[in-house]
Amino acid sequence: MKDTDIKRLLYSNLLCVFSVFLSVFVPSLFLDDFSILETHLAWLCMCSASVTGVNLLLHLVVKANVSSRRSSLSHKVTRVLKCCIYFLLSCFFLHIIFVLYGAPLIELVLETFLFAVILSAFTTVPCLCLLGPNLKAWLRVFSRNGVTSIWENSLQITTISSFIGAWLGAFPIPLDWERPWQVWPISCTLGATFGYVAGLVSSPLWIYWNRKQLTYKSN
């Protein structure tokens, strides 16, 4: 493993840490009352959108995932469709779980949606950016022992951590706190998105302090 490759895995990483707070500090220059609380459901739109942005950026520059041996375009134009569809089906799913966990299934529809928008943008989108759709690539990278490089290592970090953080943001919210930051799905979304920064800042620093120990078998 060498160093070269872990800085270059740091300077990506920051890279998207950096369009978390570009969907912060930016549209407040251009909208009126712009802020996470007060237009949360704007910010989740702002915040997906640049952090789904930068990670396309990424992937087409760095090319941190092996390229397939099949260029043809018409081949290329299926990924691309069959990584839309798994967007959208990790949308529709992270939903249904909400729901399933205690969001209100027919009041706040859209703000239970975005929430899973955000946190797919989270885990979803590296991992389509990364690995494709491909389920087996996947499975292997969340299993024990599977991951192959330092990029699936990150990767893995980021998108539990991004899952812990949503988990930990829902138990302020039966609290009689009476603040506006425990209104759904505000705290849950906070949760994921300090969770998904504290993953990609940690990975790069546990893969260096542990680069000796840290053997890769190839695919």
Contents of the next structure:
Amino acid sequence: MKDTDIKRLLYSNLLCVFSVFLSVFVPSLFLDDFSILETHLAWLCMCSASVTGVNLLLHLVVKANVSSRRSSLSHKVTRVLKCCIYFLLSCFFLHIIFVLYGAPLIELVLETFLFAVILSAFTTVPCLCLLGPNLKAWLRVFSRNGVTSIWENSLQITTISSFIGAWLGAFPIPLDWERPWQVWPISCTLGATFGYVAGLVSSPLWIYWNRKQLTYKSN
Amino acid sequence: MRLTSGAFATCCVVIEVIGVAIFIRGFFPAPVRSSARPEHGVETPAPEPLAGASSNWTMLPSPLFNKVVIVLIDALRDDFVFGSKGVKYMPYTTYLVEKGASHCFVAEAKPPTVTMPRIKALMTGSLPGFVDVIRNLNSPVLLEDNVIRQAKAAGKRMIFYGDETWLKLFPKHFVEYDGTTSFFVSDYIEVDNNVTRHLDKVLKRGDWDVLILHYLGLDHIGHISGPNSPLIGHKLSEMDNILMKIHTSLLSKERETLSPSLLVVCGDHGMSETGSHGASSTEEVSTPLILISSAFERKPGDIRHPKHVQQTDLAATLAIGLGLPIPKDSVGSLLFPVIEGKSMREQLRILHLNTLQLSKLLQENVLSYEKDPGFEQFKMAERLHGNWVKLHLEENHSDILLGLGTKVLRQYLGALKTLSLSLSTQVAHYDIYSMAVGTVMVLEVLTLFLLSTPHVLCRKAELDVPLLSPVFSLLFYLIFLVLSAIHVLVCTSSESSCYLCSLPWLAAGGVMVLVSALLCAILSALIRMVIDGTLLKKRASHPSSGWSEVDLLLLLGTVGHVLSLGASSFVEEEHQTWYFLVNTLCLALSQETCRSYFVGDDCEPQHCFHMEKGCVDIRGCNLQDSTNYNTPEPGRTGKGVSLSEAQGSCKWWTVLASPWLVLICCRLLRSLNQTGVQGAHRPDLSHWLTSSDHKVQLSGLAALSLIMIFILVQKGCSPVSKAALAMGLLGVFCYRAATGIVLFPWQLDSKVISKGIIEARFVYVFVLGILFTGIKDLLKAQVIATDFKTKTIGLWEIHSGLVLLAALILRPHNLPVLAFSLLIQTIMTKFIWKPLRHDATEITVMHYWFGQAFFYFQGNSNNIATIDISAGFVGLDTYMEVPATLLTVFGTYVGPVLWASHLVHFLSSEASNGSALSRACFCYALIGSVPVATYIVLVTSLRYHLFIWSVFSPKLLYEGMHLLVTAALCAVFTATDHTRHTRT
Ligand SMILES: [Zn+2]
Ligand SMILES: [Zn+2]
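To complete the pair, please output the form predicted together with its partner chain; the form predicted on its own was given just before.
Starting with the chain above, the whole complex follows.
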């Protein structure tokens, strides 16, 4: 593992962070009354779209040479289709988990679903970009000592921190501070976003500091 | 002395229960109460004393005022009126205070300086106590004798506008009312306009006797921006205008009727420099009290500092002013200037009534009342008063009479002051001494627990308790002597009454013995730890990395829950915490099942390692003793098997699906009962089921649940108890059908609704039968060393007996809770705990979590009002205290009890594991006592919090009760464990 790898990882992660900030500030230039809290749903869409877009872009630019070596067009198409299906499935799966956690079943169904979408954008999309629709590889990355590169390591950290952020975001909901961001699912989406950003920023640093201890199986 | 860890834990929990009981007794001091309840009808007032004869003046003195208007301005601090702000913003009031016909006081409010207790103090003249907290949280209606009740009984017409707390306290007392909610603190305009808009109309009408106005705006401004905000000035001017309006209108009315009226301006509590209230700082307890009436003499314009009085004095003054009997529990003394204008005979008569009421209260609450200086003064004054009346009746006015009268008056006033003081010191403050002793005991137990945790969980389940070693006994005597000296010192010096000081010396000494013994035990444990620590360092320690995600979650969740108790919202919504934790636990388990199935090979060494370690220790203890730990249990060495072995007994997909099934069950249960504060009003399934339109659905659900319970429970029972169980469950349905809650499919025509006594007792017989069979099996397993199976069956029978009792006691719409709890227990046992081979500690914590979650699933909350009292009347035709209390407690804690009994059965059925039960008992005691200990410290530091009475105090009672239940469960654990030990 070279320092240049870590640098590349850092830049690509910073680009993802930048995309999150972009989704906060750019729409307010075009839309008059845009704010994260009031037009939360719009922001959710923007944010997930921009994060997905940047991830795809990164995938095409940085790792295109790796994946496109030995595949025909039809193989690529099925791959993309599979990715889309996986993404949708993960949205529904997360939605079900939220309902199991106590989200209302019928009311606020759009809010809940968009929360599932943004969380999928933070977690499933990077996985799909990096690992492709390959469940075995996913399981390998998310089991102990299963990572084989710094990219996977970073993916593991950001995914877990996004989930933990969303989980912690649920805690302020019962408090009686009467703040606008305490409404379901705003605090959770904000928590997930903070977790995602924190994971993106911290993972290159963590890898850098632990670069002596880290040994990956393949290289 | 050698003890198993289970017995040790049980002893500790029992001591902790004592500590908590002492703390609670100190936290809720006994109230000063008159034993004569107001329901007992009207008493005739005491006649005027007359030496040698009985006076013919037995009626109450006639009312001093025709109309009374009370303007209560929330959070009105004394300097808002008497200080520079008053001069600037309240010119009219300042004029009345300085030059008008008025009397001004600074009334001291007792903490908690929160609106509801203050309204009670103003209207009853009493101070809140332990009993009130219990009674009044159940129903907010004020049950004590109070001015409003007396006025209503006397036929006065009362009108109220303002904070709706009054309407909750005094429902149906006002002929006309309009309540405003104080919920929206950010609004300070509408709340007051809601009150003022009625004012013109009401003042013009004049068909009322008492008008009460409660303005909330000032308090809200204080909460938003503090006492120095410019908004305060505006609000004070607004209030001044309102007071002027009321006063001029009263004056013009007086000109017509020629009888004086009274305007009372007061605050319920003050405002701290940050704008909040609740504690006992000078700014918070000082409120102005202004009485304005044309009956008073105009002042010559001297601006003196207003006199300090108690807030409780208003009740007696109002009662006298309206010609009503003084509330029985009032500890206040009449504000004497109010009656100064009356004749000497009337003044003495009124003072006599007040002093008599106080001395009666003293007689009922203090044992040695005769020695009280106030009581002696009262007796003296009464004698003098009798003489005075005799003189007065014999000869008419003279200077001697006046001189003697003044002397009696002074005697009465002195007696009033002393009596009032000695009564209010009975309840005024938290009994800090008892609280401290209780806290020390609880914390000592907790420290002892934590110190012995590494020892118990990592090594042997036996502990040395070196109570008897000579070094420590010397230390013990020393500590005991010091503590006794402190006790004597505290009890002789303090004026206020402590609970511990009122105990007999033997009991107090026992408490001191316990405290010092615990201290010695802690010291010895510490020394042992230090010795062990040095031994440990010599050996090479393994890197201890064996924390699985589930372990981490269990530890963090428990700690997080304990910390969350410091926030009032988290206490109110504690069910959310538990649901959240249980859900996360299920997800973590699902992840674990996934991993051990799909990547079983990868993590197997780790898993195996983790299992052998068998210790979830707070300190992450080292593994150097793992061999030592494993030697007596050869059965556990072959633990390094993943799911592949378990696949013989159950399909892999059931294992993978089971956490999700549990999750779905939890989600269904969650929508059954909405609980807490924020969600309590939301529609839920239980309301839908209990409405009379859905009787058929309720019957179907109840029957289905009962069948499910039978299917789930019967598998582990012997044939006899199986039959008894079936009969019992049928009896449960018959009982509910007899009480008319569910329908019988074949008896639709009979509409006779009875109390179902026979049916319920029929079920009780089966419950006792099953329990008896179970205990018999247990004893058999102990005495005759029969095979292991008998004991397992016995434990399961006890479990099923408890299930049957729960089915009888729980309301029909809660039967699904019971069924699902059994279902989850079965699923978890079969597909998760057995195949994944969690160790005893993890399983105990999981059982505890599920027990807590089920406590809330059944609709409980941390509010006293959700306790289902009807559980105590099942099968009883009259109220019998002991069985009713036991049944209610069982009905409330069904969840924790059933999960604990399942834990006992589960751990005993794992034959290989020798000391698991003892370990589990220790763990259960630890996890149950940590929240209580932390909560006691939290409550002590939050005792001046705004929500101390409404949120924290009920939770304290729940925690105390839960600890008692835990202690009982630990005793059962130990007893069961004991039978095993004698066997092997
Ligand atoms: Zn108030
Ligand atoms: Zn307030």
